[in-house]
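Taking the form predicted on its own, here's one chain by itself in structure tokens.
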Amino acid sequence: MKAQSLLIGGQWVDAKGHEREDVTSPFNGDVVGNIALARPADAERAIDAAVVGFETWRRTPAHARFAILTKAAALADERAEDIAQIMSRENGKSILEARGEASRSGDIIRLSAFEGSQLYGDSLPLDANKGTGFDKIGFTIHQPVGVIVAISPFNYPALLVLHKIAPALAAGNAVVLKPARATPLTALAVAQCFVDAGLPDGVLNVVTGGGSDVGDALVRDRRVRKISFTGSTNVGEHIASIAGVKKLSLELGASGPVIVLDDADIDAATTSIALGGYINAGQVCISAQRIIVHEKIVDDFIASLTPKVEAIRVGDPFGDGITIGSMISRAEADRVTESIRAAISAGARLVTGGEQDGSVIQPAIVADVDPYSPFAQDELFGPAVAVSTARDIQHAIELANSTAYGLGAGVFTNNMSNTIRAIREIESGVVHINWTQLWRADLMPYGGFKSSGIGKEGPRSAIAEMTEIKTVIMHGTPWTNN
């Protein structure tokens, strides 16, 4: 077991208070690492270092930034298996899922490096302004915002770290990263790739430990110009309330709907939902949680979905053939189990699954769910789907839009009119046709409506939000063609 330190100013250092804590496996409780426990004083040190690092990095040409990030991407590729092993141990996800996530790391960095080197401005047609001739030229340029605080969640400890820090670095910003307390080791392994690639001191800093005191100290600091946060809506609202005047990107909660209409391919729909509702033990913002099925086909739908869900193998993350490991903690598993029980007590029907063994829950299907009940309206973040029925497309869209959230949605139909109507009327940042919302290309814009957040991720979109646009007007002496 390796003891890990904080990354501040290009050095791996201990926390000021010399406090430390173990990182344990959510599957079996084994100690898998030991980290420094940062406090507000360490957050201030990290921002101090980032301020200095930014002055170097902002003056580093795009081609030089590109070269360093490309080297970091190559290191991430080389270390993908090591990163996956760390991830699976501290997160509890199956090694198969962890390898899939780790294998995307290098690509995200490369894509970000490219986008950060392609920051084109616009020329301004100033002579279209009444009273202006050809004596002025106007254009816009992009420049980095400055110090960015990135706060990442536990569920995708490499992917969601990189969707924050890689675009930020590519655009010329300095970063202070606060990874989830439950999964800091993956973030530290990813950060090491950038350090070893030659990133200047202070450009990337990582503080580990609790979120309330350290996170608040980072968010409140006036030297921070942008915050990129992924997590719960409650915490996102708290961040917005204390951040002050700075740019915010908040990717928050969801209760993702999937509509299955009576003209849909039921087998295709259930195959997709058997993946989209349960990957990463359902601990995904874009998990398929609320399944809204046309009442005419609901029995056939459940008959098709049930054996596919029962075939999912759960358990030891490193076990042969295991596709879904544990939840992030026993407490989270207890919460999901209680949510399922409450739904059943309220009149829903457990079709299959739901058995709990420590932090592992068998994938569950809960049918006859009241679509306005907490089990459907609140974010579950666990391996269960809630099946409700709709009378028609209008009713289905009404139910899809009935929650406070709007991150991702899926629609299964072979009717073009229904497809177009769903695309236009579903209140969601991403809409998938004939697949669930649990699909993401790293290049695409990604973010939600309503209480699911503000701002967009995806390297091009993130870089746009991590830069400022400056307008430049060059004034000459008025002249004529005489």
Second form
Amino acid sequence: MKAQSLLIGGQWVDAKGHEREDVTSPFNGDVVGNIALARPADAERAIDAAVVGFETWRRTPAHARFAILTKAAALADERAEDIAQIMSRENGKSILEARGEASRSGDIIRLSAFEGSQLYGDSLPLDANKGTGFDKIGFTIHQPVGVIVAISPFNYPALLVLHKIAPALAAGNAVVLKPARATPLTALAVAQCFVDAGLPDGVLNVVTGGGSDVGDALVRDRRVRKISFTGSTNVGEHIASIAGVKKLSLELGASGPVIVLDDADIDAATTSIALGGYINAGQVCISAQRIIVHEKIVDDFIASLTPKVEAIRVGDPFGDGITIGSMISRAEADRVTESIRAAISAGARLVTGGEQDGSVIQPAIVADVDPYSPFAQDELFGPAVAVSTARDIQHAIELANSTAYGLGAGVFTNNMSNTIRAIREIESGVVHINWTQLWRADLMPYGGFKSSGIGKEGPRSAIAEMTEIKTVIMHGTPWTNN
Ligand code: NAD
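Alongside the form predicted on its own that was just displayed, please also present the structure of the form predicted together with nicotinamide-adenine-dinucleotide (NAD).
Up next: the whole complex, starting with the chain shown before.
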């Protein structure tokens, strides 16, 4: 087991206070690593280094940034199996899921590198402005914002780190990354790819440890021009309240709805929901949490879904044929068990699953859920779906829109009018037709409405938000041609 340090100014350094902590497997408690615990003084050092790094990087041409990033992408491809092993051990997700996630790393970096080479501006038709002639030329250029603080959650420890740092670096920014306390080792392994690819010192810095320890120091600092945060709505609201005048991207929580109408292909819907409700033990912001089924087909729907959910193999993340590992901690598993119990005492019915063994929970279906109860309205972030019924499309959309959130939604129907109505009326950042919301192409715009956040990720969208537009007007004097 390797003791890991902070990455500041191109050096791997100890935290100023020399505090450290073990990283443990949520499945069996094995110690899988040991990290430095950063404090505000370390956050400040990391920002100091990023300010210096930015001065180099902003003057590095796009083709040179592209070359370094594509080298980092090749290293991420080469190291995908190592990254997956680290991820599965510290996060508890199955090695199958970890391999799937790690294998996307190189492509996210390449996509970002490409988009970072496409910072086109506009030319401005100034002569359309009353009184302005042809003696002026106006255009826009895109410039990096400067120092970006990236704060990431535990649930996709490589993917969500890369969706921040790769576009930020590709656009010419310097970054201070604060990965989730539970999953710092994956982030450090990913950062090492950029260091080994030749990223100049200080352009990428990583501080590990508790969010509440270093968060405020990172977020309040006036030298930071943008915060890119993915995590819970509570922490996102706190960040928004103290950030001051800087750009903010907040990718927050959700309670994702899936509508299944009476004209849907039930078998196709339940196949998709048996994935979308349970992947990563339901710890996904775009998990299919609330299943809103037309009342006419709800019995057939549950009969079709139940065997598919019962067939999911959960347990030891490295076990043969295990697709879903543990939750991130015993405490999180206890919280989910308690939520299921509370739903049942409020009148819901447990169809299957829900048994807890340490940090592992058997995938559950909870039916007859009051769509306005906490089990539906609050983010569950666990391996269970809440089935409720709707009378018709209008009622289904009303229920889909009834929570504070609006990140992803799924609709199963074979009717064109219902499809179009759902696309237009559902309040969420992404809508999927005939699949659940648990699907993402890394290139697509991705982000929520309402309490699910502000801004969009996906390399092209992220780069738009990680650059400033500068408007340039060149003033000549009027001329005559004779
Ligand atoms: P979390 O909010 O507890 O932590 C996220 C990050 O914020 C961590 O790095 C944590 O250390 C840091 N943090 C904690 N307190 C902080 C503070 N005061 N200041 C600054 N940083 C602080 O979230 P989590 O438990 O790691 O992840 C689960 C949550 O993330 C869920 O709500 C989920 O929906 C959300 N999420 C959203 C998306 C999305 O794209 N919308 C994607 C993944 C996860």
